[in-house]
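In structure tokens, the next block holds one chain alone, the form predicted alone.
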Amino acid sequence: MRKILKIAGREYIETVKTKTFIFGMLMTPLIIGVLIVVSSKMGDTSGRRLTVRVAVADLSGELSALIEDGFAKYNDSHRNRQIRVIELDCDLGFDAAEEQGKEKLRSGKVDACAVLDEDIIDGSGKIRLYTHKPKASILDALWAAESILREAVVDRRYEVVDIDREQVAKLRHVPTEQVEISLGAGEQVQSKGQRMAGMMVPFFFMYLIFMGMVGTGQHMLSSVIEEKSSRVIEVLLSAVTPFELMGGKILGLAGVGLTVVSLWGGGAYGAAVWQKLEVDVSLQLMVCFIVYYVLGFMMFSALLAGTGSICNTIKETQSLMMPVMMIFIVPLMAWFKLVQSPDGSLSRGLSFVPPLTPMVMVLRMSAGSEVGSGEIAATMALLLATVILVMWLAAKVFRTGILMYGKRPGLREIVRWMRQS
């Protein structure tokens, strides 16, 4: 055990003191922060954008004034994005107007063509919107044009039945205030940002475990392959056993991972406090987070240690680790469904899939699910048993593969190593 701790201490110090580690640890949250700020500013399109031309054929003959007024209001409020309306000749009927609009589309004179049926006011007609390979840069204007035409039809229908639309909107408008009641006597109104933070907290905890396991675990691969290719591994194995070397590396990098997730988590919590967002993080959640993370990291690192021992370059490991990485991505893809139903059959089922257990369980607990202590204990026991099994098999592969060079062993040969006592 003393040798394992020595190796773990060396692995920890050699990793955290490198400039690349410090740079990556500091730059990752900084880059995420910059992306958040940039994404919030992306709606600012102060530059002049292309004018969109829309041909309109109003076969009902009753909507021209409303359509013109709707587009005028849009253009006044969107100085950088103008929509120019081109009225089509409707005297010759639907077919002629439709063909006229299509011809303008084909010749590039307009970007869209809208034909409103003659009986659209009474509800039996429809709006036909034609486009020809619209560019992504004008899709927002096309959606706006469709909305304006639809609103013009609705306004005219209100006029026909003599209903004040503003009065209807006032009747339908019901102000709602969401108030959070604490266990004590206090209460507070929840802002939109607070509700959004409550939704994103579970994803953040899950993503923190993912980044800690996968991001820090990559150091295991690079460390093993670097020492193997430089033959330093032979010197190390003259003083310690392969299991002590592998165990020390895993333990040291687990400490590195805890350092990283603690700093990132603390930084995120500080940012939430700075933005006056209350994040409910219980002591039970933090303890379970640490336990699930350490067990998950040990399992993943053992896989990486075994994989790195049979490979000679990082490139060789990529094809082997791709299926494993695809499994770890599953909770990231399904997180929203899992948050919506943290006690559902899918969430419970994935909780007992050992590679996914840490991420799914932390997601469920941080989503407010009343996960029972029995389920927590069962998943931890399953994960611990899986860690022991994976480390036992990885140690067998590591013991033989770490001293092999040249051609990578095949699957049959690796299975034979695992069967050896």
Contents of the next structure:
Amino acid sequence: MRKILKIAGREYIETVKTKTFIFGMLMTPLIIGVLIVVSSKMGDTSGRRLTVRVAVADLSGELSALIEDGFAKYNDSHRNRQIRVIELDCDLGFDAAEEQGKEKLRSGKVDACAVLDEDIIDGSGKIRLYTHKPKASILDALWAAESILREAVVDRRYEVVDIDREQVAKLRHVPTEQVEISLGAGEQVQSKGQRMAGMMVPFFFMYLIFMGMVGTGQHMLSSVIEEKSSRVIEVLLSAVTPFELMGGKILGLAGVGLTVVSLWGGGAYGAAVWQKLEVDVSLQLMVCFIVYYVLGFMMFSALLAGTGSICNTIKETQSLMMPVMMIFIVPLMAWFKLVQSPDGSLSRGLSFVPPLTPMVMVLRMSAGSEVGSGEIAATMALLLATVILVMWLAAKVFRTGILMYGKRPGLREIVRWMRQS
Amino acid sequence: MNAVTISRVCKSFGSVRAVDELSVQVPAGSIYGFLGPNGAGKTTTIRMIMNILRPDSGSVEVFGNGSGDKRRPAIGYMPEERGLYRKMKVQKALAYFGAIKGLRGPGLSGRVANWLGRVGLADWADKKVEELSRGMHQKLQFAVTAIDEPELLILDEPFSGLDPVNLDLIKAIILEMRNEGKTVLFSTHVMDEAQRLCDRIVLINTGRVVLEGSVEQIRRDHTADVVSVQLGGDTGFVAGLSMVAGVIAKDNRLEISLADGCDSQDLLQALIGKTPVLAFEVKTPSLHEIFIKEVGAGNA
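Next up, can you give the form predicted together with its partner chain of this protein, since the form predicted alone came first?
The complete assembly is shown below, putting the previous chain first.
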């Protein structure tokens, strides 16, 4: 056991003090922060932008004033993004107007063309929008033009049935206020940010598990490959058993992962407190988080140790790891669904897929699901059994693979190694 | 007491039989040489002693221990492919490997300082391993192997890449360790070193034992074949003698190969009386010559 700890200690120190680790560790939150700030600044789109030209053919002939009005209002409120309307001649009917608009589009005289049917007001016609290779930078203007045209039609419909649109809007308007009360005295209005935070906490926890497992797992690959390619491995194996070596590596890197997770978690918690967001994290969740993380990491890193041992270069490992990584993408893609129904059959099902158990269970628990202690115990037991199985098999592959150079063994050969006593 | 007992060990890689029914006993307290051409199965055998590879059949014991995990602590092993952590400092590397071999505390730091001095790397203690020259790297590797002063040292090609000065240094340390009662087993295909250093050798080719025994005995067993003589008179009759298989004139001497089963003393008898015998020397072949003879010049 002392040898395992010694190896773990070296693995931890050597990993933590590498430049890539320190850089990734500090830079990732920094980059995320910068992205958030930048994207919030992006919202107000300063700087003059292209004027977008929209050709409009109003075959109903009743809307031109309303359309003009709508675009004028838009242009007044969007100083840096103007939309110019070019009215098309509608005297010759739909086909001619449509053809005229398409011609202008193809020749690049306009960016979009809209043809409103003659019977648009009574509800049977429609607005047709034509574009020709639209640039991504004018998409927002195209959406705006579409909604201005639609509003113009709706306005006209109110006029036709003689109902005051503003009156209706007033009738439909019911102010609401969401209040989150705290345990103590005093109540506070729940800010939008608070609700967002509530939504994001489960995702953050799941992401921490993901980063702790997958991000740290990469170090396992590079560590094994380095020892293999520098031929230090035989010297090591003259002093320790392959199992001690693998165990030490897993333990050391699990420590690295816990460091990352607690620093990021702590940082995020600090940021939340600083922003006066209440994040409710129970002790039970914390304990389960750590247990799930450690078990998940042991399974994943044992898998990586086995994989690394049969490869000679990092490049080789990447092609082998691709399918494994795809599995971990599942909860990242489906997280919203899982948060919405943490006790649904999808959530429950994925909880019992061992590679996903840590991510899904932590997501569910932090999403406020009353996951029963029976289910926690069952998933942990299944995960533990898988960890033991994977480590047992990985140790056998590791034992043989670590001393093999040259051609990578085939699947059949690896299965043979696993069967060896 | 044998330090290593290898009994009828076989090991194949695919269709290639690397080691074939090999049996070797290495007496404790001796310097023992594994000789053989490249690809003879020396490294494979050594890896099986180290339990890095497992034999397909047969058994390996080290100081009577058959279990791989039990025999490991008694052995210091320097693999053929040298390897250390490149970014580690020299002193740290020694201390680290000492620690995973079970040393600790003041005992460990004492050994580290001692071995740094012994291999002449004390001035390089704070340099990184990657800054060392090839020879220094080799010496550090040796120190790593011997740091816990194990009962049995197994060195795979320990002299490759060493200059004459460092070669003598390592040889001196090997002799010192033998004198302290340790067993040293090394493989080499440099016969001169083996001849000077080893108490016993085994010559392996294509995974089988060709020769085994003490260096003296082996050389004596191969002596009777060639006799170098200097004769005073006419030498024409020599080739016609029944016990002579061949004659080569060299300077003013004759190198006479004896026919199978003939004794050098019979030749002497035959020569005396016919011509003055100025010099008569039974040539003791070097291990190198024996090696070439047994294994074939193509493999040397």
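What you see is a predicted model; the values in this text were computed from it and never measured. Residue numbers count along the first chain shown, from 1. In this text, the rigid core denotes the largest set of C-alpha atoms whose superposition between the two forms falls within 1.5 Å.
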item: Threshold 2 Å Cα movement between the two forms at Cys90, rigid core reference; value: yes
item: Rigid-core-superposed Cα shift at Thr18 between the two forms, Å; value: 2.4
